[in-house]
Structures are given as C-alpha cells and as structure tokens.
Amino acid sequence: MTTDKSYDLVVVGAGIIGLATAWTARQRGLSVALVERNAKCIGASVRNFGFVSVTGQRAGEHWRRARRTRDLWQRIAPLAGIKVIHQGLNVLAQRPEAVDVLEAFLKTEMGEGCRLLSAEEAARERPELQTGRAVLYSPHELRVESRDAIPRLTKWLEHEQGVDFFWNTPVLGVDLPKVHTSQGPLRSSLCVICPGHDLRTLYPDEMAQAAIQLCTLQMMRVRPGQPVRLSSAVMSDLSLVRNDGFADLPEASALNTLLQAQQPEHLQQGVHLIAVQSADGSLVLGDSHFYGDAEFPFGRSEVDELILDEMHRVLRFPGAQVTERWTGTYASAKEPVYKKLLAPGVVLGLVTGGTGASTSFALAEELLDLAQNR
C-alpha cells in the first residue's frame, strides 16, 4: 500500500453493509477508504434475491430499519444506474389458518398500505398464482438484480462519491489511528468493520460471545417453458411461520402446528418460498436454512426439490427448468443485527438475520452514529 493519505473512516468489507456505510459517511462529509479481502464482492450480497423487503420483518426497530432502507434504495438506485425490476409482494394464503395470520397482520402498524385480496380478486388480478383462499399484497418491496446492483453501486461509490477502494487486501488488525492490512497500514480516525459471514478473521471472540453462527441456504434460477410475468415477489404459507413479522403473531401458532403435520420435511430443512423475477423472465428461487459453525459446501438435491415443490404449489409456472444452482451463507443470531463499539471510534456491525439488502442503509446510519459517539 503506497498511499500516505489519511481518512476520516476506513470501512472493512465490501458487502452491502460496508457499501451502505461508505455512502452514509460520504453524506456526512467524511473521507472514506473501503478495504476488501477479495477481488470483488462474492458473499451473501451478490448471492441473495436482491429483494428489499419490508413486510414480514420483525416488528418494531427492525421493521423501521427496513422502511428507511427501502426509501434510501429508491433514492440511490437511479443515481447508481441500478434498475428496480419490480415492486411489491404477494403472499398466497392456501389455508384458513394462514388467512387468520394475514388478517391479524393487517391490524398491526406493519399492515399499513397493504390489502387482502379475496380468492376471487386474486384470480382476476394475480393469474400467475395458484388458487388460494386469499392474497396479501404489500406495495412496499423493491427487487434489484443483486449480481448487477452490487457492482454498479461499488463503481458509483468509487467514481461519483469519492470512496477509495482497496481490493485483495485483508485487514489484520485495528489500532487507531492505524488500520493494519496485508499491504501496509492505513491511517484513519474511525473504523467500521462489516465482516459479513467471516466470523474468524477479526474479533472472533466477540462474535463467539454473541453466539453468532453461520446459516447456509440453497437457491436456484428457474426459467419457464413459456413466458410468465409476476406482478410482484411471491411468498407462501411457509413464509408466515418463518418471517418474524408474521411468525411472532399469536395466530401463527395454529398455522405452524398444521404445517408441522402437512409439510414437516419443508420445515425441517428450513424451506420457505421466496420467488422474485429477473428482467429476462427467469425466477430467482429459494430457500433453505442450515445452521452451524461453518458453511455447508454441498447442496442437496432433495432440498432443491422441496423448494420447487413449494413453488409449484404457489405459482403457475409451466415447464420450469433449473438453469443455475448455488449456495449462500450469512451470519445468524437470535437478534436480527449485531453492533458493538469495540474501542473509541471502532465499531463491529453485522446483519444476523439474512436481511442485509433490506436493512443495510438504516443499519449503516446506526453504525456511524456509534463510531462518532452520536
């Protein structure tokens, strides 16, 4: 590292949390260096759905993070040349117990702006969905193509926002005003560490004490045999016992009991449906959840079949053909985010519930507030 330049902030990690933190810092007038151990972002931020979701997030602070982040995505995306491919969410309820959950959800503050379509309305307005008892429609969600959006956001931050990027540069330690890297030290007043699912390189004891582990999930891209257009992203009954904003409602207990009897294998493998559409008409489809101390390197065909089975229960998607399969991984803990001031000006921050795209920009504000002692 040949630079003698000093920065107001060094961000460690070029996933969506690190990128959001860099942008937020530039809005506050700080000079920023972003240091990434890989040649580009290859983690959860590019392997995910690109689904910026509000509906279904944990009630309270995390739901408000999602709303704030959605608003900032809407502001930033056109500036960075990122296309919003579609908006909104449809949750197809196929059981009376699922309808009960959705009706209860609509009575909370999180139901603002959402509406419940009857079976007859859904048949007219959502022909891509299978027959169900009702459909919850939320207008709050955005969908971007994460594989494209993250590189575009990175390029925009570098060329238009003045963020200095240092790639292929692992950070070895932080002792402000120095951030020690494999290429030499950087000088900075503040440091925000956004390690994603790397729980071992920096401050592993802190993350172990917080009981943070890894979640591995299976995903795929599916193309239809004939053109099908989704009006919005799609979820199913399984999502209502998975996503905290629904699952924490008392009415979700009866649905969970029923699903344990009717779809026990789906629940055992952590399968719930998210389907989002790309510009070429294909779907990004998932997912499953396996927890442990390390990433599971191998996907299992029977888990993919469970995901596809749920897709066919919910969507009219004839001639579906899987064209890509991959695994993703993210840090997971009981709370949806982890943030800690490690030393004056040094903050560690992770999204620990798989909602990085949905809550990144709001969390970035919190991390900078903590670093700046606001």
Ligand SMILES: Cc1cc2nc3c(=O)[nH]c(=O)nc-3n(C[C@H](O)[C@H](O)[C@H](O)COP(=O)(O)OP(=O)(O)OC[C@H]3O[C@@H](n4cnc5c(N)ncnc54)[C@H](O)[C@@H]3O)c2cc1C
Contents of the next structure:
Amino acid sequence: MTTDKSYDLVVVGAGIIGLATAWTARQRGLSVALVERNAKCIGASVRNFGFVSVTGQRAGEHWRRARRTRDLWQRIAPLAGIKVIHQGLNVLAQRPEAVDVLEAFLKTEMGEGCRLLSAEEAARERPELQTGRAVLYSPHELRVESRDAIPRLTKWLEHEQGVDFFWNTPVLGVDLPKVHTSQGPLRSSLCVICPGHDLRTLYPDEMAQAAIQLCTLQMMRVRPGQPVRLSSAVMSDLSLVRNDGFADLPEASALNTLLQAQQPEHLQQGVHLIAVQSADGSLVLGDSHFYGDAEFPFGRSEVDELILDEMHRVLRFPGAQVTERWTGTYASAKEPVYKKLLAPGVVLGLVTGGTGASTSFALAEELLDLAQNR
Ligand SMILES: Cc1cc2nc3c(=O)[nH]c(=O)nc-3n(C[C@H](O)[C@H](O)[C@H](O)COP(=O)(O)OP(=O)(O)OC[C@H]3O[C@@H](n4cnc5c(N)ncnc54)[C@H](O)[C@@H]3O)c2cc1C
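Would you generate the structure of this protein in the form predicted together with this ligand, following the form predicted on its own above?
To see the whole picture, the full complex is given below, headed by that same chain.
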C-alpha cells in the first residue's frame, strides 16, 4: 500500500518518458516515486526500434532535443548496463530527386558531421546496401535493444538511483499534495504525468482539446538466410518524405510527387523503411502508420509485404524470414511534443511525433522545469 509515503515528485508511467523524468529528478536531488499501472513496461517504449535518432528530426528545437537526448543515452547506457548495438545511419538515395534532398540537408546546420557517399564509395564501404545513387551517412545515431534496455534502465533507477517503483498501480487522479492510486494516496509536491497513448484516464478533456490522435505501426523481426552485418541503421527515399528534418526541405516536394506515382501504396499505408540490427544478427524492420481515434488492433499482411518490398529494394538480405510481428501505438499530433502545466506542480508530457526514444531525456528536463517553475 502507498499510504503515508511522501515524495518530492511522483511520476506517472514507466515508459521512456517517465523513466527519463525520474532520472532527471534524481539528478536534481528530488525524492521520486514512479507509478505504473502494468506489471512492467509493455508500451511503445519496448515496441520501438530502439533507434535513438538525430538526423531526420524536425529542424530547430526538436533536433536539438534529439542531440541532447543522444548525449544522455551515451552517458547513461554504460552505467545502466545497456549495450549500444550499432551507431550511425545510412540513408540510401535511390533516385536523383532523393540525392537533391540529401544535398540540401547537408547545407543546413543539421548536416554537420554527416557526409554523402557516391554510389561507388557506397558499393565499397556499405556492401549490405543495394546499389543506389548515393548514401547519406550520419554518425549521430545510437541503437539499443529496447525490450532489454528499458528493463535494465528500470532496474538501475530502482537499485542504484533510489527511485521507488509502484507496479500494477493505476493512478486514478491527481490533486496535490495527493496522487490517488488504486493502492491508496501518495503525497507529493510535484507530479509529472507521462501516460504515452492513454488519452482517456487522466485529464481526458485536456487531451481532447489538444487534438491528439493515435497512430498504430506494424513492425517485424527478420532473420537472414546467411549472415549479414549492418554497419548502421538504414533508411530509404520513403523516409525523406516522411521525417520532418528532410520532408520540410523544399527539395522534398519533387521526390514526393515522384513517389506518389511510383510507390503509391507505400505512401497510402504510411510505410517507410527503418532497419536496425540486433546482437543475434536479426533485423528489426518497420514501419507503417495508421491514424485514428483508437488503436488499430489488426496487423495486415499486405502492409508487411510493403515493408519487406522496401527492404529488398534497399538491402542485400538474402533468404529473409519473418520470425516475429507486432504492432505499437503512439500519441500523434502536428507538434512533435505536448507539454502542459495543468495546475501548480502538475505537468502532462507526451511525445506526439513518434520519436520518444530519441527525445526523452531532453523532454524530461523541460517537463521538470515546468513543474518546478524554473
Ligand atoms: C512501433 C513503434 C516504433 C517506434 N520507434 C521509435 C524509434 O525507433 N525511435 C524513437 O525515438 N521513437 C520511436 N517510437 C516512439 C517512441 O517509442 C515513443 O514516443 C515513446 O516510447 C513514448 O514513451 P512514453 O513513455 O510516453 O509511452 P509508453 O512507453 O507507452 O509508456 C507510458 C506508460 O504510462 C502508463 N500509464 C498510462 N496511464 C497511466 C495511469 N493512469 N496510471 C499508471 N500508469 C499509466 C502506461 O501503462 C505505460 O506503461 C516508436 C513507437 C512505436 C509504437
């Protein structure tokens, strides 16, 4: 039971945003309880690619969030026993119009540290990729195995960082200094609510006003027929019209027009390619995007086929066999994050652009600043 326990901060939700908030608060010297309604984290934070990405994030504030978050992952991962499986990103441009987008990207501040490999250089240096027009290499990304990394981060926060966890405990309401849970009230000066895509339990009116939708993605794991090594994460032309850091460039509109004609089904299903590798050599592949006011519960084989089709256009991955399929859902809105001070000391924080692994630690700082009125 929670009765009589008192903290500086109660965090709601043990996804990556809640965990990052708990860690940041401990860094600031606050006592912290984290309350999660499930027995463990089973949401978007363990269903994702574990792709901590910078290149492709929306220009400006969000791109800076991603850089800061990547730096913090790099610092925390070894402390929490989390393995970084590979680093960097290769974007294979299959069309001249895609090369135009990459060249324009390199001229922005976001291009710093990135380089464009010619088709010949890519053939020599990236044998896992199909032949294309050019490859953008970004060194900024990290990849962790989320289903392993999140439990490790959780354990480390509990055993070495002094965060108290309350599992199987839905939070029913917040009225500081009380946070009402299914196990009784906790007392706290501050409360940061990180509910992921649960838009209905706490503050449903706020959520409704914020025009937040749900986005469901299809994902899969594939094993190669023979060993293949990805040097970095991989994306393709479809990502250049989807990820804001590229898609917002004027050069992306010609590519978009071409893709509408050449790969209309991929665009209709919101399919673009992200491929990352796991320690056992298998790849995590995705994804598609289905938007609505509820989760889409049914995985469709034609959507999986579109993802696999794009994989074969981009990767030399012979004899690929699908060994696992799953869906995941995140909250989605026009702006990539939603943060709001609801009452003194009470803050709601969501990543609404499908980039929470990449922006969590920086967002956590912003959420706490709001709660602490900094
Ligand atoms: C398939 C997929 C792939 C993705 N790939 C990437 C990627 O590679 N890189 C990237 O940066 N981002 C990626 N994203 C986005 C990223 O995973 C999310 O933005 C991020 O995980 C959101 O974290 P969260 O903590 O807000 O939500 P969640 O992980 O969903 O956690 C929220 C938690 O809050 C709990 N909760 C809610 N309400 C209550 C309550 N009232 N009381 C108690 N507990 C409550 C829930 O049970 C849940 O455990 C992906 C998302 C999906 C779905």
